[in-house]
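Taking the form predicted alone, here's one chain by itself in C-alpha cells.
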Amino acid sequence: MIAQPLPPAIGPEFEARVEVDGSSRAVVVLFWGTSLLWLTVASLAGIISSIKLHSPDFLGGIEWLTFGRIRAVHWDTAIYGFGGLAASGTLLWLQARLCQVRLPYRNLLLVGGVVFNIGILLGVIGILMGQSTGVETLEFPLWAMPLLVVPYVFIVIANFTMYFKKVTKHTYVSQWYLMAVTVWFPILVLSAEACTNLGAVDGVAQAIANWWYGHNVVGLFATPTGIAAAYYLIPKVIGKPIHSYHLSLLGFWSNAIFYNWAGTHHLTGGPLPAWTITLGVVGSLMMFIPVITIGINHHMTMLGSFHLLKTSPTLRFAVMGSMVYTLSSFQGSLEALRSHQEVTHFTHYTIGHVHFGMYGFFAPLMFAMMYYGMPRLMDQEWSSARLIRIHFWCTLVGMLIYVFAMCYAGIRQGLMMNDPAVPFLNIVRFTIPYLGLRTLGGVILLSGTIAFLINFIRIITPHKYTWATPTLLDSERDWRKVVAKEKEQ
C-alpha cells in the first residue's frame, strides 16, 4: 500500500510536536530499541533458570550458566537493561513533548545510551565469569557499574534543561513523577553502592541498605516512570483530561513519602531490631493511599471510554498496566504483614510477586508507550496488528501463567514449610509442577517479545511503501506484499 498523504499541519502544537518528535528520534529509538533486545536476552536467561530449578542438570555442564550466574543475569538485565533503558527512553520523549522543547545534547546523548548497553554487557559477562558481588540488584561487577551511572547524568542534565526551558506555563502530572525519578535514581544507586559494595556501613546494616535499594529501585524508578505514562497515555488516547488534580497531587506525594520505608519487610524475622521491621510494614500498609488515589483517578478517567480497548493497542497494553499496578501493590502492601511473611517469607510467592509488578505493571506501559510513540517519532505506522494482538496475548497471558503458579505453591510451600512433620523432599516435590508453568509462562512471554521485536524492526527498517493509517488491532497488513513491490521496484 503506497502511503497516503499525512494531513496538514494544524496550528503551532502540532508543528511544535512534529519538530520535537523529529529532535528526539534517534535518542529515543535507540534506547527503547537496545531495551527490547535487553528484554529477549532476560527473558531467555529467566527460561534457562527457570528450567535448571526443575531439571537441574540442564545445561549442567556449562559452568558461567550455573544457576547463581544466569538468575542473576536475568535479574539485572531486565531491570536495567530493559528497565532503565524503557524508562530514559520514555523519560526524554515525554519530558520534550510535556515541556514542547528540542531534546537538547542529542550527540552527548547517543553517547550515553551506547556507553549504557557497553556497561551492561561488561556487567553480564562479569556476572557470567564469576565476578558478581553477590548483593541482591546490585551483582554486576564493581568496575561496571560507574558506565551506568555516568550516562545517567547525562539524563539528568537534559531532563533538567528541558524543564527550565519548557514552553508550557503548566507542570503536568506526568512531569511531578518524572522530575522526580531524574532525583532519585542516582541518589539510591550511589548510596547502594557505597553501604554494600564499598563498605560504608558494616553487618546488619548492609542488609538494610540492599533491600532499601532493591524495593526503591522498583518503588522510586520503574514505579514513577510506569505512572508517570499512564497518566500521559489514557487522557492522551480518550482524548479527556485525567479525573481529578487533587488525587493525582495527594498520590504523587504520599507515593514519594512512604514507599521509601517499605524496603526492611523483606528481612521479616532477619536479626534486626524490631522497630526497623516494624517501619518496613508500616511504609508498606501507607502505601495503600497512593495505589487507591492512583487507581481512583485511573479508572475515572477510563469510565465511558472502555469500548476503546478492542481497537486500541496503546490504550489496552496501558489499562492492563495500570489494572495490575493496582494489584500488584495491594499484594506487596498485604505481604508486609508479619502474619503474612510467616508463611510466603523464603517461598515462591515472592517471586511470583516480583514478577506480577514487572511483567504485569512496568512492562506494559513501557510497551504502550512504544506503541504510541514509535508511529510519531518515525512518520509510519505499525506493519502487523496480528503481531500486535499475539504481543498482547502473550504478555497477559504468560503473566498470569507464570503469576499464578508461583503464587500459589508459594502458600503452600510456605504452610508445609511451617509443618514439622512434612519432609523437605515432599515440598520440593510438590513445588516441580508448578516450577514447570513457571517455564511455561516465561516462554510464552518471550514469544510476545519476539512478536514485538518483529514490529519495532520493521517500523525503524526504512521502506517506500508505508502506512499512513493508526494500526488498530481489528486492522490487517500484509507486510509481504509490501515487501514485494518494493522489490519490483
The other form holds:
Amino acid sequence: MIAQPLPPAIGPEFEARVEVDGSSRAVVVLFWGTSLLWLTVASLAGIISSIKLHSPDFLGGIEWLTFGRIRAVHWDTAIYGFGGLAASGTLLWLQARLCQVRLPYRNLLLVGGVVFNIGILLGVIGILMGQSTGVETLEFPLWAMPLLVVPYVFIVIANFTMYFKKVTKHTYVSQWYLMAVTVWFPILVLSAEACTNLGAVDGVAQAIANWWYGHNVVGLFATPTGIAAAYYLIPKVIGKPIHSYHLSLLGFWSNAIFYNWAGTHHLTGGPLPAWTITLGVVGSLMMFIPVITIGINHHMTMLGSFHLLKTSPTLRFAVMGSMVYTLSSFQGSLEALRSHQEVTHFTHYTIGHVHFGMYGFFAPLMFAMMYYGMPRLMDQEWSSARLIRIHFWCTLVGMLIYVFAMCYAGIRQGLMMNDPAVPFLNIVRFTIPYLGLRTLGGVILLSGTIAFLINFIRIITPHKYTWATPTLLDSERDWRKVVAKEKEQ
Amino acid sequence: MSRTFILALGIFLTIASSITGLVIIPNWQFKALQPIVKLDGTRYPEPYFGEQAKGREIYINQGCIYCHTQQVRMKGYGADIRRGWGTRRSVPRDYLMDRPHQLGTMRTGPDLASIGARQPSAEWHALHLYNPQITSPGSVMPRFEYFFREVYDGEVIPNDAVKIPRGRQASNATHIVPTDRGRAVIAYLKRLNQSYPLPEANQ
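Having gone through the form predicted alone, I am curious about the other one (the form predicted together with the partner chain); can you provide its structure?
Now the full complex is given, and it begins with the chain already shown.
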C-alpha cells in the first residue's frame, strides 16, 4: 500500500471499492475488534497458566482458576475468540472485496458476531465453573456450542451469496482458500462434536476423532485463512502478481488432501491400530509438497521487494507470517516421524510448535490484514508509528523466546523421560527455568497486543484530523500530537 | 457454476474421506470389541460406577488431562514400561468404558493409566492431592486442597482422617479428611489399572 502510488481518488473502480468497504465496515470492525479483546484474554489466561507451571502456588488453591481450567480457557479463547473472529472478519472483508459486491445480510452478521462473542464468553464461564466436556479443543459445554455454530452458518451463507453474485470473472487464489474454510469448518465442528461429546463413536475412536479435529482446526481453519491473507496481501502491497498460478493450484489441492489425514500423529505410540497412525505420519510428510509450493510462491513473489519491509507494516507482518509458515510446517512434518515423536510427543515441544504456528504464522497474518484493512474501512490512518513498531518487535521477539524455550526444554525433557534412570522430579525441576522464560515470552507478546489494541481503539474513534498518506513504519507519527492539535482547534 | 461446483465438491470430499478413513472405519473395527471375562469370573474393563464415576467427572472438570496421560506405549518405544508406568502397552479394549476418552497428550506429570496398581495407598493420594509438596517436594502439580477438610490442633480427629507428617504442616492443620469429592477422586485413581494381561497386548 505504500510503494504504489495512491489509487486515483476518482474513477468508477475506486468508488466501487469504497462502496464495498463501506458496506462491510461495521461487521468487519466488530469481528476484528472483538478478536483482539479475546487475544488479550487468551494471553492473560496463558500467562496465568504459564506462571502456575513454574510457581504452582500462584493463585493456588482457587478452584475456578486451577491450572486445568485456565489452561483450557487459554486455548479455547485463542482459537475460537481470537482465531475464529479474526479469520471470519478477514473472510468477509476479503470475499466482498475480491467479488466486488456489497456485504450481504449485514444486520444478521452483526447479530451473529455478537452472539458468537456471547457464546465464547459463556463457554469460558462454563469451563471455569467446571463444566468442561474434557475433550481437548472442544471443552466448551455443549449448550454453548449452538451460539458458535449458528452465527457461523450465517457467515457461510454470506460467503456463498457473495461468491455467486460476484462481478469479477476471475477467481483469485485467496478465494479458493476462503471457500475451503467455509466448507471445512462447520463440517469439522459438527462431526467432531458428534463423534466425541455426543457419543457417536466410542473409546479409542473418540480419541482419533478428537485429534482429527484438534489438528484440523489449525490446519483447515487457521492455516487456509492465513494463506489466503498472504496470497492477497503480498502481491497487493508490492504491486506484483503472484509468482506462479500453477504452483498455487498444486499447493491448494495438495494441502487440502494431505492436511486432512495428518492429525493422528498426535497419538503415535498410543493404543490405536498402527495403520491409523501410519496414515497420519504419511499425511504429515506429504505436507512438504504444499508447504514447499506455497513457500516458493510467496517468497519468490517477495524477491526484489525486501526493501519495502522497512516501511510497510502490512508487508512486515505478512512476510513474517509467510516465512514462519514455511519453517513451522517443516518442523511439524518432521515432528510427525515416529523417531521424533518417541522423544517429543508428550513434552513442551508440542506446545512450542503450536505457538510457532499460531503466533508466528497465523496471528501476524491476521495483524497484517488489519493493518491493511482498517485504514480503508475507517478512512483514517494508524495514529502511531511507534505503537506499530512496538507491536511488531514484541510479536517477533516474544514469539522467538517462547518457541525456543519450549522446543529446547521439550527435547531435553523427552530425552530424560526416555531414560528410566532419571527420577521424574528431576525432569520437573529441569524444565522450571525454561517455563520461566516462556512466561517472559508471553508477557512480551501481551505487551505487543496491548500496543496494537491502543492503536486499534484509536483508529475506530472518529477524529477531526487525520493524515492523507499511510502511516509508515519508519515515520514519527504520533497520536498525542494529533490530540494536541485537536485541542488547539 | 460448474467450476465452483467442482471446487466445493473437491473440498468436501477431502474432509469426508479423512473422517471416514480415520474415524468411522476404526470405530467400525472396534465395534466387535467386548470386555474380557477374567479367570475369577469378573470382567475387564468394568463400567464406572458410583464414586469411581464421580471421580472421573472430577478428573475431567479439574483438567488433570493437561498434565497427565493415560496410555502406556509399547516396550522399546520410549521408556513407559521401564519407568514402571505399566506392565504392558495399552490397547483399545482398555478404553471400552471411557466416555469421553482421557488419553491425554502431555506428561508434565507421570502417566496414570495404571496408577491404581503403582500407588494403591489412599492416604498417599489424599496427602498428595491436598498438597503435592508433602509427598513430592518440587512438584508443579496444583494443590487440590478443596477436596479436603482440615482438622486443627485440639479438634476431635475423625476416623477417616489422614495425618499430615510433622514438618510438612503448613498451617495449624494436623489432619485432613477427604470430602465426598476427595473420596471420589481417590476411588477413581485407585481403579485405574491396566495390569490385566490382555492377549492382544502381546501381539
